[in-house]
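So this first bit is one chain, no partners, the form predicted on its own, shown in structure tokens.
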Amino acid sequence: MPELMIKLPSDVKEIIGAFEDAGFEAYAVGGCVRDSLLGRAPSDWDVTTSAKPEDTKRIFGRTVDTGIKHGTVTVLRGKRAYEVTTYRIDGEYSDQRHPDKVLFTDDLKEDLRRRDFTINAMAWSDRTGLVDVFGGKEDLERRLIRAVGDPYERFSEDALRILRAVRFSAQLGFEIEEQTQMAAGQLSYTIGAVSAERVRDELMKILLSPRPYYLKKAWELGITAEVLPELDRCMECGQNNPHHIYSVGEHILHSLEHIAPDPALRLTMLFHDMGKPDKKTVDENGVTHNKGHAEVSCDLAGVIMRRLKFDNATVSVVKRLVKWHELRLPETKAAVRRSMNRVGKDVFPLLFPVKLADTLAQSDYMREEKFAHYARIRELYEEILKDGDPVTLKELAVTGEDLIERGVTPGPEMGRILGEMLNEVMDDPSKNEKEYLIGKYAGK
């Protein structure tokens, strides 16, 4: 850990200063704090202030209440926003997120106490140093996540609370403390309650960070039973086949350490395999096999994201990958242009990290040969892309209009037609000719 000394932005020294010149207190709080002690650059910094609202607003002349009820309003300085929260004590927690209300305080031990975990608990001042009364900074060395005071009561006030431990766990490689662990897989029913948005926005840092694989915490939590239950079925159903090694919940974790951290490529992993449960045979050497598992898998990948709120950009794209994940194609170039037609030409090149990461996840039997066979159809495809082969309607030589000159009608007709044109130029890009195709298909 660096020495301990925080380098604030110019803006929140000159926040924090303000409020010190007006004779109130201030600190940097919470992640920027815990972050910029692990050497890491914030990405947000958080003032907390003994200050009241209407005090904030009167020392600082660009302001938006964006949680004045809660003590929050956000300074504007230039083209940044930083948020300041008044010191606060909160109420009771009915619906398990926002405190039904809140006490102001002028004691920052009083509010860092109602905050999630020690490494969160944290406040910074040029003047004062570090203020850590929860013991942050030496969970931080020990790489400990543990709740501020009982974790029972925190998880109570808050159970995404729950999720976002997991979530820390994955993001900066510490195991959760034991008292906090116990609570968290005993409340863990009590997530069911959460918003889909807010369990959608902490289930994704998870998977982009750098320890995907932590989303196992989460199901011997219990916490997937209640958000992601889709996930429970893969972890209990093994597979007894040459081309695995693990069951179908631990290759999917697996998997998603072996690709980029993009939300539709590790989304595509986390799905890809969903539907292996529902569509598992025995044969009669006790082989276990998934025939038609894609489509259920993208099924399920589809009803699972709408569940959880995902816009239907993410879904089209992460659908369409999961659906044509287990694609096996000839060597052939007309096979590639049929296949980048028919998945999609913005999405065919991501298949390519699809695959190499569900085979990294896979057992050894035959990797080479499948890595090779993968390398072909990419050399196959960049030759495709770089000779600018017709592979979607938009790239023929013939247009709906042209047929119309034609006396085609629009219609089911004039589809027809320039289908078989596709089709043609596909398996033979030299003919992308609009004269031979006009009087192949549509001389009269």
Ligand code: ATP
The other form holds:
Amino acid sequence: MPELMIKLPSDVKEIIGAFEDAGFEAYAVGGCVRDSLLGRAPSDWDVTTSAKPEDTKRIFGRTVDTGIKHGTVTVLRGKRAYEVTTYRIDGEYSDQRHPDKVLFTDDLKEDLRRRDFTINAMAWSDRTGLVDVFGGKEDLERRLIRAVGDPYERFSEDALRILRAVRFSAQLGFEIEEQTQMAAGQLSYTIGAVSAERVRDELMKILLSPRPYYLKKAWELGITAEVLPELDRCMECGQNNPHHIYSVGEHILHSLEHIAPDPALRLTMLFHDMGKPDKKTVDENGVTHNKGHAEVSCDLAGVIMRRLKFDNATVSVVKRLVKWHELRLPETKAAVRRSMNRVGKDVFPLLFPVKLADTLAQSDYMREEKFAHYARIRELYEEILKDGDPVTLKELAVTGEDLIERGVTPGPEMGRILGEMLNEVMDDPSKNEKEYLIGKYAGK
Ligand code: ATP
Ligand code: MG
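What does the same protein look like in the form predicted in complex with the named molecule, given that the last one was the form predicted on its own?
Below, the chain from earlier opens the complete complex, with every other chain and molecule after it.
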């Protein structure tokens, strides 16, 4: 590692300086120190200080009471926001969400001691340099996730830390230190008590990391058994089929690595085959099949995403992608237009990366043929877009108003007529002419 020097952004320098001028201590702390030492750009800069929240508010004026009970005040500087937290000692997290009570302290060491992992428990100020009481720098060099203090105690205080260990391991490509890993495995059964939102946020960080495959570690440690048991069933579901080389679970884990780190896409790969265990059959040759699994996967995706409190927009996109991930189409424009209509024009193009990722995590049996097919469908899709062919009611040359003018009453009858019109123009876009369509379908 290079000579130790962290370059603080000017805002953070000024915040720390203002505290010091007022007679308090202040440091950049946690993730930003870790990331700086790793030569990565920190996602945000947190500050820890001996000043109490009311002092922070007095010194800075433009602040927000973000978590005042836990000593956190957000300091606003221009368009940026910095979380400033008073040195504190945490009590137990009996609600698995917040420490029951926090005690403020004047001792930076006490504040660092409450933090989860050694690599997250370092502080920096230009005046003092690096404060590293628990060997965080050494663990960064050894690429290890190690609990601060007794891992068993630390995981008992807050079980989310078990999932966080996997998360940091996936983000950084680090191993989990042996004792820490052992405690994680012994206590993973307690993670069910953690709030769904906290679990969701850490799960997403694993999925969006450069190593989503590390979700396997969560399975090995018994974490998914508590929060995503559907994955465990997949890990136990073998496949004996020329298209596959992995169990369903291994296939899912590998497929994650073949798609961009976008929330909807990674979630789609996580769920796409989860219905397979329910639909598994073995034929007379011992070959396994999972006919109809996409529908079951789609239902499971909905159930799991609701359980983990995902937003409706994400649920809608992911469910549609999962439902249609097996889609096979004749290589004709009419078929592609109909699919765009059925899947949704917004979601349809996302099926391309999904199908590629799915295929790349399969055996190479017929792989070239599969890719060639996707490429042809994509060409047709792009021509349809370029030509502006109608695939939705919005793009039909006839509107509901037009029909009302001709005496059709709004309701099922109108829906049926518009549907028939769209049906025809999806086969032949040149028929998307108001006069023609009205004459044929709504003529008196
Ligand atoms: P990221 O770059 O993803 O934000 P981070 O290390 O900043 O990573 P946060 O969740 O933002 O992670 O937490 C900030 C810091 O607060 C951590 O570095 C750690 O010191 C401490 N921390 C966060 N959550 C916990 C927890 N559950 N138990 C103990 N310490 C925690
Ligand atoms: Mg952070």
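Positions refer to the first chain, counted from 1. Throughout, rigid core stands for the largest set of C-alpha atoms superposing within 1.5 Å between the two forms. Remember, it's a predicted structure, so these values are computed and weren't measured experimentally.
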Superpose the two forms on their rigid core, then report whether the C-alpha of V64 is displaced by 2 angstroms or more between these two forms.
yes
